[in-house]
Each structure stands twice: as C-alpha cells, then as structure tokens.
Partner chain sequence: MKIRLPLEKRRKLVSWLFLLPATLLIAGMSFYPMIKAFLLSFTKGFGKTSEFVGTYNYQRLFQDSLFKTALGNTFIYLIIQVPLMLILALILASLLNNPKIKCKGLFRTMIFLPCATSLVSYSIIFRSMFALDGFANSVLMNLNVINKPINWIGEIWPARIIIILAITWRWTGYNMIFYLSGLQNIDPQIYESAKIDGASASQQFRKITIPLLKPIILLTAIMSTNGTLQLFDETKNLTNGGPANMTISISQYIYKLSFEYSPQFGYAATISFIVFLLVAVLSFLQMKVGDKRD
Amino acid sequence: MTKAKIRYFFAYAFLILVSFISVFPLLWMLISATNTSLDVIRGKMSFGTALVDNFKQLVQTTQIGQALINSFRNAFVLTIMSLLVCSLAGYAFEIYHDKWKDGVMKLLLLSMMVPFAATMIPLFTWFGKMNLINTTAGFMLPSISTAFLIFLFRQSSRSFPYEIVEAARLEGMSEIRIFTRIFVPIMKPTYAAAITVTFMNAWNSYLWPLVILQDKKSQTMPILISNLISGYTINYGVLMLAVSISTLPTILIFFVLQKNFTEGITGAVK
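Output the structure for the chain only; the required form is predicted in complex with its partner chain.
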C-alpha cells in the first residue's frame, strides 16, 4: 500500500468509529425500549417483544399524555412568539441601521454572557408575585427574546436586497407591510432554521421548567423522564421508552434541522 492509501484507510477507520459511537447510544435507547428491564441490564442488543408492556406501564404509572401535551403547547407558543419578536428586531437592526442601533445590539449581545443560574432566582420570586408559576407564560417569558436569534436574523438580513424596500415604499406600502409581505416570505430559509432551533430548545429545556412548572399537571417531558430515575428500582425498558418518545420529535426535526442549521451557520459565519 502506498502512503496515501494508508492515510485514507486511517481516515475512514476513524470516521466509521466516531460515527458508530455517535449512533450507538441512540440505537441502544430504541432497542432497550422494546425489551424488559432485565434484558436491558443483561446487555441484549436485539429488538424484543416488551414494547407494548412497557408502554402500558408507562401510561399507567406516569401522566405522559399530559406531559406531551404540555411540552408541545409550550414549545409551540414559545416558538411563534420568539420568531415574531426576534425577526422583527433583527430586521430593524439591519434595515434601519444607524449607530445608535449598533450600540443597542452590542448591549443585547452582552446578555449572552449572563448565565441563567444568575437570573433564575430573581425571576422565580418575581414570577411568583405575578402568579406566573405553572403557566405557559411563566415558562416562555425568559426565552422569547434571545440575542442569538436576533443576531441570526440581523446577519441574514444583510443579504436582503434593500432596493426592494425602497421600491415598496414608492408604491406606498407601509413599513409593517413591507416586513410581513416581502421580508417574511423571502426569508423563509432563515425562519425555518430559527423554528427548528427554537422549538428544539423549548422542547428540551429543563432547569427553568423544573423551577417554574412545579405541579404535576404542568410538567413537561424532560421533567417526567427525569422523575423516572428518582425511584429505588428503575425499570430500564420503561425508562428508555419514555426517553425514546421524548426524543422522537427532535429526531424528526433533526433531519430538517440538519440542512437549515448548516445553512444558517454558514450564513452567519461568512
């Protein structure tokens, strides 16, 4: 073998190894969801027949239906609000650019440095006074406006042709209509990227829901599966089924995300 061939052999071996390690835990999760707890512990690596039993037990012992509804509702409402607020801001920062707005943008980016642990306690006591505990509003308020999304929309607005705005103004279109009728449709790819990222973050968020969604009725999927491991005996089959159910929506989104996310990053990195 030539030197180059050996090098390619190692490159492929490395890529295959890393790919295998990346996929394996997820495969294990799916396989375990179909096995009994004992089979999971024994290290059985083939699909079993316990899926239905696991499902029955999951439904009987937890309020998974309620948790799924809560998770979907929270993530859905947050995504819509977040996109509305952040895309409007990102658009305004770029299209009506002036040096004052540059200053505001810099200030907003500073918020990325504020760790959530630091704001959690004051927010919790504040929301307590406003009766927002156990509500969707309480869940979503802290994450509607994020510097990351505003930045993403500002960066992609750079490629938006400004002449269109001027032409529309000559036609007598109002500023808000230019945004909703022209900008939003043209920026569909950016919106797609923003939707996937926001929905996934909302679906997966854990620390804040743990603090603000305290009663069983308002709990979301991450809290539900986290509670499953707090008992003395853990039924691994049931646990992995719950984890699989909670991961399924994001895996589906992932295949959309992959393309959008990559494009979004490429646009922002340029």
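Could you output the structure for the form predicted on its own, given that the previous block was the form predicted in complex with its partner chain?
No partner chains or extra molecules come along with it, only the chain itself.
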C-alpha cells in the first residue's frame, strides 16, 4: 500500500468516526422515541414498539399541537421580518457612502458582546409597560434586527457588482426597485443562509419565550419540552418523541437550503 493510500485510509477513517459521533445523538433520540421509558433508562439501542403509545400519551398530556403552531408562527414571522430589516440595513451599509457608517457598524458588532441575559430584565419591564407580554410582537421585537445578520448581508454585499446599481440608476430605476429586482435575486445564497440561521434560532429559542410568553396557550415547543422534564416522574420515551418532532422542521429547513446555506455563509454571489 502506497503512502498516498495510507493517508487516504486514515483520512476517511477519521471522517467516518467524526460523522458517527455527530449523528449518534440524533440516532439515539429517534430510537428512544420508539421505546418505553424503562427501555431508554436501560440503554436499549434498537427500535422498539412503543411509538404509538408514546404519541398517544404526548397528545393526551400536552398541548403539542398548539405549541407547534405557536413555534411555527413565531419562527416564520420573525424570519420574514428579520430578512427584510437586516438585508435592507446590510445593503445600505455597503451601497451608500457615509463617513459614519464604519463607526456605526463597529458599534453594532460591539453589541454582540453583550449577553442577552443582561438586557432581558429591562426589556421585560419595558414590554410590560407596553402591554406586549404574551404577544407575538413581544417575542419578535428583540430579535428582528440582529448585528450578525446585518454583518452577514454587508459582507456578502461587498462582492455585489456595484456597476449594476449605477447602471440601473442611469436607467431611471428607483432605489426600491433596484433592491427588490436586482439585489434580492442576486443575493439568494445569503438570504438562504439568513433564513436557516434565523429560523433555527427562533424555533429553538427558550429563555426569552419562557419570560415573555407566560400564558400556557402561548407556549412554544422548547417550553413544552422543558415542562416534560419538570415533573416528579419523567417518561423518557415521550420526551424523546417530543424532541424528535421538534427537531424535524429545522432539519427540513437545513436540508432544503443546504447548498445555498454554504454559499451564503462564505459570501458567494453568483
């Protein structure tokens, strides 16, 4: 065996090992969803026959349908609003010239250093005075504009052909039409990456929804799952089934947008 073949062998062996370690928690979660709580505790690693019973118990003891609707509605609306606000901001930061824009961008990036927990109590007090507790607006407002998404769109816009904007202006196109007809179609990979990141963050967010969505009818999937482990007796089969159901939308979004997600993160523009 040549040195090249030996090198390839160890490289593929390492990749297979890392892939297995990455996929194992997901596989274990799916297997556990089909087993009883006792089988999960015993460490059974084969598919069982308790999937239907776990599903019946999950439906009867929780409001999972309402939680799925709440999570999807919150994540969908927040993703749309974030894309609109952050892509406009990123476009403006790169296309329009102002001597202060770099300073403002640095302040935005500096805000990423502040943990959300530090601003949560003032936000809750403020939103309470505005009667935004238990509302979708109260859930979305702190996350509509994020420094990361603005930075992502600005960095991607740096490879955007500015000559097209100048030519469109000479043709008499308005700034809104330039943005919607030229910028948005060309920046599809960046939008795909932004959709993936924003939807996943909104779907999986726990701390802020726990604080702002106090009504049981407003609870989301992460809160419902946390409630399943807060009782005296935990049914791990039901718990794993709830986690599996909660994971499906984010997996679907990622696989649908996987190709464009990679291009968008690296800032590629076709």
